[in-house]
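Single chain ahead, by itself, as structure tokens, in the form predicted alone.
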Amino acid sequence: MPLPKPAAPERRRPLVVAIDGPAASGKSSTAKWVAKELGFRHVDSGALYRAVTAAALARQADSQEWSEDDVLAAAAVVRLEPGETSFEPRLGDAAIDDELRGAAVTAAVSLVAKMPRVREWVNARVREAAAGHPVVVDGRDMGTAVFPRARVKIFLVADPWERAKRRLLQRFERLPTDEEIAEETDALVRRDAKDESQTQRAPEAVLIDTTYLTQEQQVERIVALARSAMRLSR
């Protein structure tokens, strides 16, 4: 009687570095830099939520009229385009980078992100992107709901004033005034309250307070953690 064939070894999944944190904590820019250092692709789930919001706005400008079915129907034109270093959201074939950071999308994206079936749709697209490539992902629920088995989980935090200052520096390309920072801090604190249920830290995630760190220092820490995980998995 022939012996049964041994089971084929389970193929190890590509490494996922999952980065979570509140709005304007520097997740996307840091994740993009980390991906470049590691030779991975970057997936920004927040940009995907913004793309869905932009698609919904194109169909119906008044977000108060949106139902979850309306937003999911609008999402049908949204896709992630794989590039050399990242996956970029598109509306059909159109690039929408500038539109994603516009005031209209910013005002409505929290509403969209709270819709359970929209979150499921976004999470499925992010998992698809990560299925065949090592990735650095950032956004909502990355280390909890989306990639609970990710081998590297990071949670970035920073003082709200510092987060507001960084956001305005990026937006204005000049040093903001204290009054401008105070107004933006107020907006971020309100946004934190809205997003609290979707911005949970996984128990095993490494907490990095970036208030007094340069972005280079943040990147160095995360890259070191990722490379350590890669060595242990060999």
Contents of the next structure:
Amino acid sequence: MPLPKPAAPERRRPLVVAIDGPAASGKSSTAKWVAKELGFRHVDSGALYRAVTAAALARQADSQEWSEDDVLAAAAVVRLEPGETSFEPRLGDAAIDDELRGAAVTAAVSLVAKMPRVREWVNARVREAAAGHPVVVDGRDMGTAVFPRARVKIFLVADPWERAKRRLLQRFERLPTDEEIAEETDALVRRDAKDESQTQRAPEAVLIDTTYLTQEQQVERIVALARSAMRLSR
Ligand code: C5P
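May I ask for the structure of the form predicted together with cytidine-5'-monophosphate now, the form predicted alone having been displayed?
Every component of the complex follows; first up is the chain already shown.
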């Protein structure tokens, strides 16, 4: 009797590195750098929530008037443009990086992110991006709701004062004063509270406290974890 043919090797899914954490914990800049080091693409799920918010603002400036259906209708113009090392959100053909970080979007984004069907819409876009290419994704629930089987899961934390200082350094390109840092710390802590329900740490995620780490050190640790996962899955 002929021997049975060996089963065809299972088609491997592209590797996912999921980085979660609170506002201004350095997720996106770290994820971008990690993606470059590994030759993966970066997907910033927060930027997608921000892009949907910008699209909703373009249709109706008063966020109190928005229904979930309005926001989903606005999301129809949002797409992810694949680049060499990232997927960038676009409104139609327009690049919108500056607008996404602006005060109007930041004030309304937590409201949008609480809408269950908007979360499903964002999650579907992120999963589509990850289906064909290895990715580094960052957000609040990437290692839990979106990619529960991600092979590398990281949860970044940092002291709120330090997070506020880093954010202002980036924004002002100078050293912020203590008063400025205190005000920004307050804003960050309030946003953390608004986002609490959707910020989930997977129990198996590696916790990295970046308060006393340089960005280079954070990146090195995550790249090492990803390389080890890649070796194990060969
Ligand atoms: O990461 P970033 O601060 O740009 O995210 C903007 C907002 O998007 C967060 O304040 C949060 O409300 C929402 N968000 C989320 N789930 C994610 C990523 C972001 O609810 N996975």
